[in-house]
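Shown next as structure tokens: one chain only, the form predicted on its own.
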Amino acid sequence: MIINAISDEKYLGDVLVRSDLNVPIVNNEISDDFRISKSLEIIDKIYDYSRSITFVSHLGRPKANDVDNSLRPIAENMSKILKNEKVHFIKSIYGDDVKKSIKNLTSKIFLLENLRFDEGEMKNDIEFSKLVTSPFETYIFDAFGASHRQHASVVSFGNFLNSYQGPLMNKEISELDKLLNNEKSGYSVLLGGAKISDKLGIIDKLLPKVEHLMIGGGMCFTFLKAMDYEIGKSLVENSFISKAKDLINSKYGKKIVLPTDFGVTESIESNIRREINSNNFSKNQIGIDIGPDTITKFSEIISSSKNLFWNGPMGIFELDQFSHGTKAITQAIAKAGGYTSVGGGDSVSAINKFSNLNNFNHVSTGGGASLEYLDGKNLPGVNIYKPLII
């Protein structure tokens, strides 16, 4: 049971909110603002209890003052979403510009520049933390997508202010716990996306816990090559083939469900698709999607699962001709009768393209963080501050 952490004194003063505003930007346009919209929900909860609200986040992996990774477009998007409230962008992370803007209340809501423009963020530098937090009275950590990082804004900012775990963080943890605490009914996992390297360790940890672990997207080809299938020019990470083979041959290897047919092309630029089964790859073909038999097999598992976690698309869904598998799977999960939880990132983009966010029980703002949480890891930013309940 969560007790009201603010007690009788609810005034928060000048508030610094660490959100996850790390969104995809293509040609200076934000292509998916789901994380921004979710991050802004905190405003309704704390608006009347705060003098000012200042958001801070990272974006990408920039070098110092990299204009392509500035948060200025994020501030403009935030203002559009809020409509009646302008978000004032401050082109600094700390210093006089920040202090003067907050003191003079040039706005009620602010956004600071990209945290990663200063190396102190990723190095978890204490002096950096003091500088950033000095104009504020309250700190709210509400960035689940960054909670698996040992960075200054995750673990150190809260040491210098009255600090809370935000409502979005509370919601993320509560929803993922619904999967972890369903040992009797179990759960299935569907993983996609391009690379196996960032998910292989998690697959190893999840296998004993799940009923089925379906693998699609580009990452499945490393497993298929480990099983001596011809995969043509499909994406493969050769350094992980041995580990993939170990997983397939392990005690829990039978839980792994791989595609049996594919959409393929000889050139992604050509937009020409052919359907083949896994035994018929030619050396010039590239796997770009799962095929109809695999769609049927995955959909049957999805419909029979009482609990399901999904992270990652089944192919290059941004191109219509290569999107059949991701579209079908997205819609199958949307219709599923069990509890459905979705890890963020490209999965959210797929939902926005082929379905509706309201058709899923929980859509996470953090793909990598949600996988690590399900893995059972103690994430640096989870439950280190008292929960904010107003």
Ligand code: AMP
The other form holds:
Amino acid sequence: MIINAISDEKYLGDVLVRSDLNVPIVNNEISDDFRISKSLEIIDKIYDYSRSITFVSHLGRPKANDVDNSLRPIAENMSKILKNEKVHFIKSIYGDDVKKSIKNLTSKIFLLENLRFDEGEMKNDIEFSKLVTSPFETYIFDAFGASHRQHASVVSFGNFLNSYQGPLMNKEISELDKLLNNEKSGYSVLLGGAKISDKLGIIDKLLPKVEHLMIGGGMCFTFLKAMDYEIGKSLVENSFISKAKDLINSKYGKKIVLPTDFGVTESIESNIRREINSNNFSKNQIGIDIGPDTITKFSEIISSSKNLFWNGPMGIFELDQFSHGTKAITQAIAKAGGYTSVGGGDSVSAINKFSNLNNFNHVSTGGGASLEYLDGKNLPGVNIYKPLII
Ligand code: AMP
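I would like to compare: after the form predicted on its own, may I see the structure of the form predicted together with adenosine monophosphate?
Time for the whole complex; same chain goes first.
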């Protein structure tokens, strides 16, 4: 192994690694550990050069020391993935507990408690940053999924240690750059999911750059409502209707491809699905998936795209009856001939359910962060430290 970027300081000492271990946990079970396994790839690279390796991350949006948001189950999952290495969980973020464990090397690999248990993380507090970083010599920022946040671990921890940008960050950026640099050969974007406010805001920036912008999932109903369609009781973000109208009427509006038919239900709990054309919504129906004509239309665009970025499911794919669209689209992207890049936790779950991660050129650990990066934003945590190249 050759360490180029750190040739004079091969020895990293006690290393603090900021990863994004923010994974879905249901009934104390981790339902998808893709981010964890990706985050652990750094260990092989730095193991021989480190005295100890301590991971730190946020999990969810906890109010205070909320046990439901403890990282303890993540440490257990990390140990399982690593097999030969036990990850020692420290139930503090800073203080004597952390210092003693590291000084005494009770393990080689540690995980600290949820960064967001201290309000200093989200407030980007300098004293908090000093406290967390004080037992360490090296800081490696490797949390692409958090790189769009102006939080202490993203922008301030690095000021107190010898700091590097980690290998997962480097990989994420170079993969997304492939899409941006390929603008000439064109790229299309497929958006879905439910968090309309997160995604609608960037559509106007993406629209001039892309060939096609396909919109499915819960997001599309705000656009349909803006076009005066009846959408029954489907998800809608009323405060974005006028923005959706402006986008549709803009000079790039023709690039927006919306569903023309849907899977609908009168009650999500009933799990009963009917197919309707977008003109035929009745007031008590909820759009819960895209329909067969839309699957065909989206699949044609997907297979003819030289480059494609996908974020967000096409329907409530967690329920079998409402998952047809997401399943078909996942499989269409999996067999597409062009370069395919996917971001977002739910898209990764859909791939794990209906296909295989290996069928995609790049699967990003960051949903919101990858969209903001494509949008051309300078993310607070991107390229602020020298790359760690090993
Ligand atoms: P997001 O975090 O924004 O990517 O949203 C993911 C969630 O969107 C998933 O849990 C889906 O069940 C949900 N979703 C997708 N389509 C719909 C829809 N038509 N109505 C309600 N929720 C949806």
